[in-house]
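As structure tokens, one chain now follows by itself in the form predicted alone.
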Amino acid sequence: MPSGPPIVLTTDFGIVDAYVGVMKGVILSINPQASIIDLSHQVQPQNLQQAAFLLVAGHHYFPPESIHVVVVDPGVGTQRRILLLVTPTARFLAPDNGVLSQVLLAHLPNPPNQPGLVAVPDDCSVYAISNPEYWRSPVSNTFQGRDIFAPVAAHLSLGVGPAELGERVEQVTWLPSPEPVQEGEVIRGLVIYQDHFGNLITNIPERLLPQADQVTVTIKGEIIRGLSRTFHDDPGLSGASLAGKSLLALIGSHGYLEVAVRDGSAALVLPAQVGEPVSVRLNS
């Protein structure tokens, strides 16, 4: 039987190297009983702002008090801090380098515009990681992943407290995410995510959108007339044509708009890719 909470990992590392399989080992060396669970370890290389959206958009579906280990850090080895934050629902173990910034959002009342520092959140606590008795030795320059992360997840995973690990601090690193802009019947945003199929979603929320035909979504001088349901739907005239494929928009699971291609990448059929322009049109 599992001992202790689900351990999350994400992180930049990709899956032809050891370095997920190492730092199982030691949370497994650790804690045996322990359930490690992969989030992804396909973020684009210190791509901060993609591990901050697959860690908000993922982490609800994990049990209370879950550990989520968020490893994607340019800054390894130097004099950034390695936190823990605690929510009301979970743990989070990450560089303090902001990619805790959309975790946060969810628990500030006035997040600021640009990056910096940010206080605390009232319903939340943060500790800076700092005790070595929690850690493998020596700890690498380059693999704190292996030598810090991990075996303080396992401890978190046995009981160890938060204020064993280190000591509480009231402010961290904040990166905030570009939100759209509604300019009249105009949305503008972009792209921030593409996932492994090469559909292109965008910090559109679902919110902001009217009927599906209400809407004429614009990426790359291409135009999509109205919204589809699923990724298989038929855009007919309503879709751009590249290449003999139709994009088609929507909104996605994640509850963003979607620019994509049935049984295509939209990625590669624009080609676009994170930081892409969009525009919505809301139709009068």
The other form holds:
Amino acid sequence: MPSGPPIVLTTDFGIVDAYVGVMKGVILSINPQASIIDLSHQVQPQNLQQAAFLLVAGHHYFPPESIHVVVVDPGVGTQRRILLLVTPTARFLAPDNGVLSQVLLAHLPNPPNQPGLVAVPDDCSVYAISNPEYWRSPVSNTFQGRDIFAPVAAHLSLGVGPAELGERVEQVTWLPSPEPVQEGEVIRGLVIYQDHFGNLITNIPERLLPQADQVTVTIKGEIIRGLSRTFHDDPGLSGASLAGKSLLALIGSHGYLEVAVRDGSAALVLPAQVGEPVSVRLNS
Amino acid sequence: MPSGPPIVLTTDFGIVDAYVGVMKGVILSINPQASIIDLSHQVQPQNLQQAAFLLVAGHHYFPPESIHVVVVDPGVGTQRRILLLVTPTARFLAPDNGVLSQVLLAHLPNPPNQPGLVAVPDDCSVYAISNPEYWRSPVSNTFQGRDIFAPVAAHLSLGVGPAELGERVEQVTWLPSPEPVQEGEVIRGLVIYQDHFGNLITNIPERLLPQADQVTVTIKGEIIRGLSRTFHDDPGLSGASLAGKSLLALIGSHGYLEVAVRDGSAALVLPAQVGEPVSVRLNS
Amino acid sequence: MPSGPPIVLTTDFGIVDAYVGVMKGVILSINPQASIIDLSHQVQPQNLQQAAFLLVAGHHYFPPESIHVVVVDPGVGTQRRILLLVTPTARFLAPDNGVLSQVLLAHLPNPPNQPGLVAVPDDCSVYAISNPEYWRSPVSNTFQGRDIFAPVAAHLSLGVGPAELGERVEQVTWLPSPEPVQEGEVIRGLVIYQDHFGNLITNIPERLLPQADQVTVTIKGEIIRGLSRTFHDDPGLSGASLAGKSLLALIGSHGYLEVAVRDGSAALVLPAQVGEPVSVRLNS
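Moving on from the form predicted alone, please list the structure of the form predicted together with another copy of the chain.
Zooming out: every chain and molecule, the one shown earlier first.
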């Protein structure tokens, strides 16, 4: 049986080169029974916000104490720290560059609006990885996924405790994500992720949208009346400029408002991408 | 050791988003020892025929009782059923949208020519997944791969019986695939799949082509005389318009006539794609 | 627990088709506890030099006796042999087409400059796979990854000895890779690999570059003075034509000189690709 909880990998390494395979080789050299799962290796190079989204969207569904390893690390080899974040349900090994902010968000009573540092939430603990006893040697300045992240994750999966890996720290780098703004009956948000199907996922959470039939969504001048239940529903009214394609809005599987096109790509049809403003009028 | 037979995943989810990783997380949360294999996540969005081909091409090579999970599901969240098909050698969990038709074909004495419903073959059984005890809760309307398919597959891998998952059904959705037509010494078929190398796989099976040296294949006006044995063979005669590239025809690893180009892509050189007519003259 | 060492797959099969999944199915049908890792399936079709690079770059990081399976095999089905190379630390199953040359290089006192045959190094042994008892039957002429490589790898992982698989051979196909040339204080090499980030990896090894601050690198007319330590360093001097992007040179994680762009792609910015000449002036 696998020894220890899954090690879940999220990187911007792509799948052509040997980088991901090498990390797995290092892990298996330390824990031959490790269970290793790919979350994604197709984060856009150095796109911390995308990695943060994938991580927060994905980590809830893994077994308790899973070890999430995040190597999206433009500062590799510099003085930036490598952190182990321990939450009540999971562990995260990542550079201290803000990529864990979305995971931390759920634990923070007052998340800062500005980039900077944030205090570690009360129900979490964070360690700065500093004990080279658990690393490969020598350590490359350009591929610490291989030389630090992978071996540390493997040792964690074998039961090594966080305190053996480094010192506890009280503050970590914070990268805020755009929050929706509500003014009276209008919510203003934006597209924060575009998925493989071209669905446009916004930052407007389900809890702000209590009545599906009394909602009007506007994106790029197109007006969508009412929320659909599935990608296959007959849509509400949509603009005439969409070349016969039905634009619709719904609460997606992430728990956020999504804009989609039935049997097509909203990203292509509108067209729109991450950052596009989206507004919702309630009781309309 | 892995607990239970492999769970084999085929989806149109792509590999950028967290969707596939999340399904694996859900499976491992239920069966930490599950053996999970990717068949493909690059089915074109909602392309049922492509998924059906990959499934029928691939499933023969897995251990008996492997659990094939197919999430190509444009009707997710609608009233379409989710089926468990049990054949003498494998199990398939898929939406009831025809994606299992190619697998069923081998078990049907008289496959229908038209889309519709087909009776479950005598040597198979089918169950409509309806028991929410084995699902995640709540169930999303847009990502049932996570909330139904993954947990049901995990429970199957742990030994839960089909009858616990839902009621047996007698008919399933049928999506016919184009069959070749033989008239005297001419067989008319078409390209049903284009692979990564640009090889063009037709729907003309090996059993219709008894004598390799007495066959002439025509595609897009190009004439290929005789079948090659390997991709590296000196080809038969080919047209002059192919810019120095050698066009050849052979029986591919799927057991069907393929059109290929030595050290190149037939799809690019001809050019041709899925749907292109191919004819074969026997005893020529 | 996994039975036996990891089986590590490197192919040019891509990830759309079922080919890779089918190989895994065949392996698991023989060794249900096999640990299977993907190194890369995105080798460019039939690009032996790329596969050879990935293999030599990656194999050091896997557990001892790992079984590296390489299916980049334009000659599939012809009389080309399939080889099992056993080194002191690993095993390699590959066609006899030169794809193992980079792995062999480290074991050869006098590697040939020309393509041809090379004697098996003293600390290695090579077997020509010829015993069909360990294959699938019948064997396809076009997909021996499925019918020979996968089952032989599975049997190896279960402890079958090399000598049971075929006869020992004394010579194997050799494909030389371009070596850098040093003339006085100038080293002339070239780009041998472009990675996912657009970093350009050269064939100039670290040992030829003793003093980082006394090195000048020239590529496409651009001059880089001094070696950086990380991708994030302030660069040395770079040309003005690079549109504000900082070109830098460093010793990459493979142990070779790399040309990179901070927060960007050297391959796009220069632009340059595999084969581009790179020169280094020492003590400059």
